[in-house]
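Below you'll find only one chain, the form predicted alone, shown as structure tokens.
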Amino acid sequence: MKKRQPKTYTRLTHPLVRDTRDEPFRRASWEEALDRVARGLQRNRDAFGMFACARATNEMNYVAQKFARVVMGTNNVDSCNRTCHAPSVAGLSAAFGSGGGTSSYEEIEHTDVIVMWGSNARFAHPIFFQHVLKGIRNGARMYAVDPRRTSTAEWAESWLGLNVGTDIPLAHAVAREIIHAGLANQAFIERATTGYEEYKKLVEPWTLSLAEKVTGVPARAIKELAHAYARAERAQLCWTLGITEHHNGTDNVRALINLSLLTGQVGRYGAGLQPLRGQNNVQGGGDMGAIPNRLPGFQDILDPDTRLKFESAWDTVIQPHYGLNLTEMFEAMEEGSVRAVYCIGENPAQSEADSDQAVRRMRQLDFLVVQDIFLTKTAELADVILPATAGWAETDGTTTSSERRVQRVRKAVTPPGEAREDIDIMCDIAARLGHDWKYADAEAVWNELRSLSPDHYGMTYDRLEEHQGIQWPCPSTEELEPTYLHSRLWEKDPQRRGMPAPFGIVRHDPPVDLTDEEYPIRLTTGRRLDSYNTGVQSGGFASPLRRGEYVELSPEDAERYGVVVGEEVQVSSRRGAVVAPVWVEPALRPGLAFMTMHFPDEVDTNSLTIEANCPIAGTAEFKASAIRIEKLPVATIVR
């Protein structure tokens, strides 16, 4: 296939600003842009929406939080968090209170069974999936659940197979088969759940037969499965977006969550639920409040005794009520409630479902400005840009991993031109705006953060070099917690236990886009080894990885629309279509495509996906979307 020119970036090295959005950008002092970007958000107090980024550290987002909270006096603050795992945060809080992933790392390296649900960690979090071939190497057994037979599957004692959109039907019918075979850890259940004999009932019309019929995956794989999972002295759950990008994926998590708590499989060593985190502070960023239902440090904004902490430490008013989420603020774009943006480093022109939307709705906006390090597509349709370091190496702070494990990052090599620290430019613009924040440096940031958050206590920047990272909750300064949560649950004590974990009630929902006769396609997203997010860091470099974004179908369908690998097709959906070349691949099963979300240039992928949301965490279902695929003429094949 013959390979397209990916687009490379630009590095940013100096503030950027126009007049109108007709005009090219031009070059202008740091004095100029700040001060242009004070006037554009002071005459929009009322309609301000902030994008943190969960690429840079903690830091960055804690201050950021603060800007939007005390400067502008808004809760509309959010990130990328919303795009992927915000059903993850939103399904783990509501069965156990806290948002993170139960287990460590190490931990899925002694465990007994691994159940990579919906997520293809080979490729999407290498790094991790080698602590998984350790768990497969000391005798932990692998199961697959995923519409296509991924290379991480190719390590699995069994994949299986479903359709895309039936996660809950299989979990119910896994659920059941637990139940009938009398595996269910009733010990556990009367002791640390409530809920279960609702639950009982919602899971009893899965049988096997039926849930194989839905599912796709064969009645003996589901078997398999529940048992599999139910008597491992120790089991693992991992997930990623193959289970939270959907319309329904708040229910999605709360259905595997439930596996967990029908057997057990939670708050001991090598037994937990882990969400992987696709970026290296997406867990910080929630963590650090640059949420818009969240304080620091995971409090809830509603509480009042919580408000009354912050606002203390901040000398300021908190809105006593949650703020527009990621999506809501591009709702509230369309309607004007919103008409000032800052973004920091996310690109959501490219990331968004709908794109072309996005890109609309933005262009209506009356200020936005964009800090970042380089030229993004986002960036592009700013009135203001900011040259900001990178958060790796540039830059001092922590960053905290999808373990829940803050670390310290160190500014090793010089910005280039006069980028600047992100927190000293919001700070700057702060000023401007009325507040005179001073901060000595990173470290004085995370002091203030330790001060509000008890979670994050005890982790001094001593004791984080010391350690080489802390998993939080970390409360002392003395010692360090188990590296799981929820122990609580197996405390004999009711006291000691807490609050009992509640079985989440959730039915059925297939995917918003039907497939049809004119649309026969479902087509679902995900990440490719050489993908990270929308490319800006990543493309328009030689990788022999690297093969161009193409369109993935299945030999059968290939064949039926007589098309060959590098041939172009055209793809489209119900609401845009893209030309892209084929790739016909073998682990795609008939009516299933593959193409990769966000990441290309080449290829504007995220035009055809749908902005059906999640009503309880914002996210959209980039999973599934039904399509077409068109034979071009001749002419425009890639040779």
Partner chain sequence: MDLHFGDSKPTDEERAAIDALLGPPESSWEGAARDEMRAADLRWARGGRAARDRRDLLLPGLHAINDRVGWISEGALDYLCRRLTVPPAEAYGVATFYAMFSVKPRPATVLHVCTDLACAAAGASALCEGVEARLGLGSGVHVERSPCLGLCERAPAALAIKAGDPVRTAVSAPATVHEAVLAASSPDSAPEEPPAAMAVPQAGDPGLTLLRRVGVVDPASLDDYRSHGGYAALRRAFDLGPAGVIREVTDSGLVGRGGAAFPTGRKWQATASQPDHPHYLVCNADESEPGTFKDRVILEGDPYALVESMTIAAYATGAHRGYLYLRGEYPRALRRMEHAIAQARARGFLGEDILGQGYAFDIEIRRGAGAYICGEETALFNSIEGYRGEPRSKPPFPVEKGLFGKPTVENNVETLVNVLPILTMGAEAYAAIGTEKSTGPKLFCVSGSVERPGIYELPFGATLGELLDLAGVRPGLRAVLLGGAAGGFVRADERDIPLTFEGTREAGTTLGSGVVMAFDDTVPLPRLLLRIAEFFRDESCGQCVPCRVGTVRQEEALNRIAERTGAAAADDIALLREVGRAMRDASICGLGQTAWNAVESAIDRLGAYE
The other form holds:
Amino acid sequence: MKKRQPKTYTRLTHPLVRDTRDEPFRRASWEEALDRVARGLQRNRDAFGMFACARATNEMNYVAQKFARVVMGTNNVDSCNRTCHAPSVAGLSAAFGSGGGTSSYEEIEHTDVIVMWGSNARFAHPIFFQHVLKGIRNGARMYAVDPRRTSTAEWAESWLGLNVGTDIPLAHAVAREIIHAGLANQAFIERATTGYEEYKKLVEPWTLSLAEKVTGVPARAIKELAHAYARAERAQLCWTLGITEHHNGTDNVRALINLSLLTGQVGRYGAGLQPLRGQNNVQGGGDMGAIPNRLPGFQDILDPDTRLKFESAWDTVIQPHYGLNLTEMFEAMEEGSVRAVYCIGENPAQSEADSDQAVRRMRQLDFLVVQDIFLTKTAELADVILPATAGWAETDGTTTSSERRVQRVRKAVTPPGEAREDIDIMCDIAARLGHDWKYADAEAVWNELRSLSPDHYGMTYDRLEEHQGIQWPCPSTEELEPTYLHSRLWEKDPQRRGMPAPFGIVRHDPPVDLTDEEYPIRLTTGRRLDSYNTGVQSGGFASPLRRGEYVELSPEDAERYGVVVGEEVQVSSRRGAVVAPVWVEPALRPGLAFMTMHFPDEVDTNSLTIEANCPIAGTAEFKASAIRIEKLPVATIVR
Amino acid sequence: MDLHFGDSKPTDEERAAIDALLGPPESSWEGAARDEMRAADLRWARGGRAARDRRDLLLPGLHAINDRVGWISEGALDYLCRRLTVPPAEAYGVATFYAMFSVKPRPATVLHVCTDLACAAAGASALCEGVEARLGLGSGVHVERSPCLGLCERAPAALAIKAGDPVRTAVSAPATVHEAVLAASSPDSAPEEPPAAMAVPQAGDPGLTLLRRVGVVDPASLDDYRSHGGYAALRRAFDLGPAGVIREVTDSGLVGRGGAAFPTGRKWQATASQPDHPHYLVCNADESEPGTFKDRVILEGDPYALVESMTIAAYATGAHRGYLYLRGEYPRALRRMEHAIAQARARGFLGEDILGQGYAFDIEIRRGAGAYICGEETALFNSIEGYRGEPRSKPPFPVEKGLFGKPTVENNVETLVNVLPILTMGAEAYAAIGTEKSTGPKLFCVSGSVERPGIYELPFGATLGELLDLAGVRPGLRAVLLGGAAGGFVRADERDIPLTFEGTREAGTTLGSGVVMAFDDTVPLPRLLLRIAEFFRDESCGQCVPCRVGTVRQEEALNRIAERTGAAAADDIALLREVGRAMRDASICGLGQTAWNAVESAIDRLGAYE
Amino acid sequence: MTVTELGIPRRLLEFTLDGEAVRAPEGATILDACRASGKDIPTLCEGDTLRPKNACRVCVVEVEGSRTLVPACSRKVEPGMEVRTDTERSRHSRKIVLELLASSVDLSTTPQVAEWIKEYEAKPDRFGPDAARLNEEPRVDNDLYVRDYDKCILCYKCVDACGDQWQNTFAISVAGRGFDARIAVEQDAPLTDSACVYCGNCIEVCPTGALSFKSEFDMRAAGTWDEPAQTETTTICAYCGVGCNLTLHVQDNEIVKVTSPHDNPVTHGNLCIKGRFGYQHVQNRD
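Now that you have shown the form predicted alone, what about the form predicted in complex with the partner chain?
So here's everything in the complex, that chain up top.
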């Protein structure tokens, strides 16, 4: 079989500019390129959006959001966390007032029950899964909830293969079973939660048999999961994009959090909630305020005292309302209310759901500057391209991991050509727009952040080095906090207990893109072990595991369509069509297909996916599209 | 576990062999057909601990395939791995560990021709050449040169194993080329082996203790066993209670007969007192020491004695499950034991409520597959558990962490059957047999240059000369090998060595497992030493450097000096001493530690290469 | 995090090390105690992230009352134990072990072994020109790493790292027996037909260079591998949110190898294929 290697990208080494979108780029000096950027942004001051980067350092994200808020006077700043884990942040902060995972990796080695819900961590988070495996070797029982029987699921005591988009029915049925079996943690519910009675009513209709009908999972399996989770002395509930990448992602997250509140599986060592982040700094980007509703340190923009603190520190006025999130910025491009975008290290032309639409919208911009290390599909749309450094290997700074651990990133290699560090570039543009920022180095940025974010105050670079990273919150330069969050919920004293955690009253809402006779197959998406996102980085090394993009079908469906491994078929959704070779995958059941977004230059999977967004977090429903498979040549005309 | 399987599929026969052992697969994930009947599998899969906990069925599974087909194909191995949730690479590592398995295609019939010490002295090399000339390519028989088959009293020996359903075996010993070829080509029509009693020249002698029933009782009949005093000891054990049994065994002075001579009562006490549960009993019947065949004779001639003594040992140490690890080259012993255990179970002598005493115990037989090292107790545990039979490092000792990581008492066959007379005659009377430090009767495996080779029972304290006379030593005796390949040579004139643990130790040699192999001057000593060196090189598991490479260097040096003496051999002898010393000092287990013993004794005691 | 102490404090045991009374925490090995008191004992199969396998036997020491020498790397300290690390007997065994290995295995890329051979006056040549060697050819069956089993001392570390101690992929095992035992995937197939997921955690623990990055293998073949000229910088992997620490080994501004700190609380020295090998995009410079 032909080995398909994806397109390899080479590094950008010089600024590129062009006068109009239909002419080719030409090499420019930094002076010229930055002047052009300054002019382009200046004229769109009231219609600006900043795409920060979930892969760049905390320091870069801090400066980027400061650029948006101080230089451009807007809260329109966001990053690709929107396309993955924003619902986790939204759900967790609604319940606990803080958007981070509540536990640490090490705790999962010492827990009793692990639930991996919508997470193929074995592939997507291999080193986290090593901690899970330690837990399993230490005697923990693991349960996997996933439409596919993934490598992760193969380690489970019990795998529950639910229908795509039926997580809430399953969670509610688990809750109802726990309540009816008398396994709810009444002490915790009374002390630390609100809304239990309403929640009880909400889940009451979700009997095991109804849940079996809706989710496809046998009632006995649901019951076993419910009992295992509720009876465990410690349990960890982990999820990834199988939960969040739905049109109701935040509701899904709330439904899972509810289970932890019902059983008191949170706020203790070994008991907690762990959303697994897809990018090295998706946690830190939000922590640094590179999101439209929070200032650095996850401090709410709507809080006047917080604003005042930042206004005096930055000598500026901060808009007293939330900005647009990434999804809304794309909609605003359509309306013309966002006309200039500064896109740093993101590739929305390929990573957004319904990518054709995303490209069309970016073409409508008056001015697009892309700062990246490669000439990505998004960069190809730009007016100015600025060559940057690879955050993880060519700059100093910090990133924040899924377990809230801030760790040092260090410069190991010199960037190619004239490529420059993101912070320096932004400062030069800020200077051209009248803001003369001076940062000696990344540490200087970090220290400014520390002075404004109490949760980060105790983390000096020296301490980060000493402890191999420190988890937030870290308010003191002398002490370290426990590895888990929200122990306050277990306090007897209501004063110290603080805000109780509300149960989320969330209802089942099936995927928007319904399957029918015309589009009978449910397509879900995910990652493979050796590739990453749109493949721009991971395409650079010769992975022996890589076989390019395939549409994975169950053996039964392959037989039904009369197709074999390697045979190219047309895959169509209501939005687009691609041609992809077939892979036959026994982990799938009939009616379920799987693709990735790793090879968009070969197979643009996201032209199939639906941009049905979570109204709270703005994340699209990458995990559920309706498709049909056709043998080639297709008789009908490709739309 | 997320296992990776290739595209190879099992044949129907291979699948049937595995399913016969494990039952049909429970889900399509485990290998059942993926059809509508199994649609629920695509919604719910069980796995985890329960699935991973079946690893110990790997070795039985490999046997099932090998017995049916004669070799282990990739498809069969993959299917077995899928059924047991075992990674194929590990299963491959296990399959290639054992000499009796092949992962390459070979004919259904394998003829193992023993080329070890006793057989070599009895003309094994001519037999081998003759057999190989007759059974070439296309004969449907694969000829393997084999280490000791435990048939030394009938040397030279050959064992034919013909894969099929059921597997057929035939023993030819003493073998001629014609008979060996006949056994291999039609094992069903090969003459029946002589009864076990033929290996006991003293059979029927009323003075015998351990061997008294061999040749007297019908080994298939539980009732006959009972009519000859069977199960009197177990009844006594129930009267005494576990602590009482251990006290009797301790007072009897019984020490392990496998070679290490560790006090059995102390081992039992140490196991019994472990708070961790369950406790296991393992009977080591993997006798593979060249020249040893006493276990075979007991297993074939008095199988219920072992069942009863295992029951007593388990009762005393608080075990409810016992494993009998039987060497793979003993097909008849396997049949006899399977029958005896089934009978005992059917009659309530094994199972939930033995003798109505509310005590539960059962025995499972596990077959070895051609690995001397599995006679080492911890290697044996690994082998049962489905891992490569590599010894573990001690401490922790088995009494604390043994089989499946649980407290385990492991005894060999001879040690266990001694428990019966201890309980029936009482510790005091038992201890009166033998010497002060070596109590009781002892079995000796006499072979080589004697008129009446076989198993002899003598009280500890008899001298080597007495034993040799009893067996009718032939004229021209040059040397006697005591304790097998891991033992040592003594000179023909050292007849006065008392056959006790302390006596042999004082004489600078060892009793080992009771091998007494006589060699006359027709056998060139360097050839014997080379065969011993070859044996250790073949049987080293490869885990530790001193043994893995040391045994190779030892063989190389012995090869170089095979035809040399005096000064021409001096450098290599010095080299042998240095390597031997490191093997003895630094190897993980007894195999490497003793691999130089026999050679050293031949040099120092017999003056080989002078 | 370092602040959360889980276990109860460990008792200190007193024993004698080369005639001096020393104290070591319960559960410490003789090797731990030796290192704590500044004594160096050669080790090959011992690994700081793995349970001791004590297969190489180069660390053997004498313990009073023990019939044989004991491996310092795995034997736990007991109260009252008398340990001697540098006796003629233990030096003899170490010397022979070094000779046996050096006479059968290519130790040219094993760190420190040349010094030990000198220190112990080992003469690997004494077994003669016909002494059996492994005689393996390097296996170059993929673009990421090379298996040169001519350099393999069969320490089991790669098997343990791939198996239940870390990776749980079980792509490799020891196959065969004795001197013919080799590390192999199922059916001794090429890596590309195996369960290997190319995490390279086997390379991380390999003590002899039998397993190496293809980049290192090629540069060594070309004579351009220059370890003293390399810098090592620890940073954070950019491929997911777990936060694995990567140590980039850089020579002439090129990343030539990636490791991870063994004491790191996130990775314990382990990485996945992306972290270990996915650096090339940074240096696709034209």
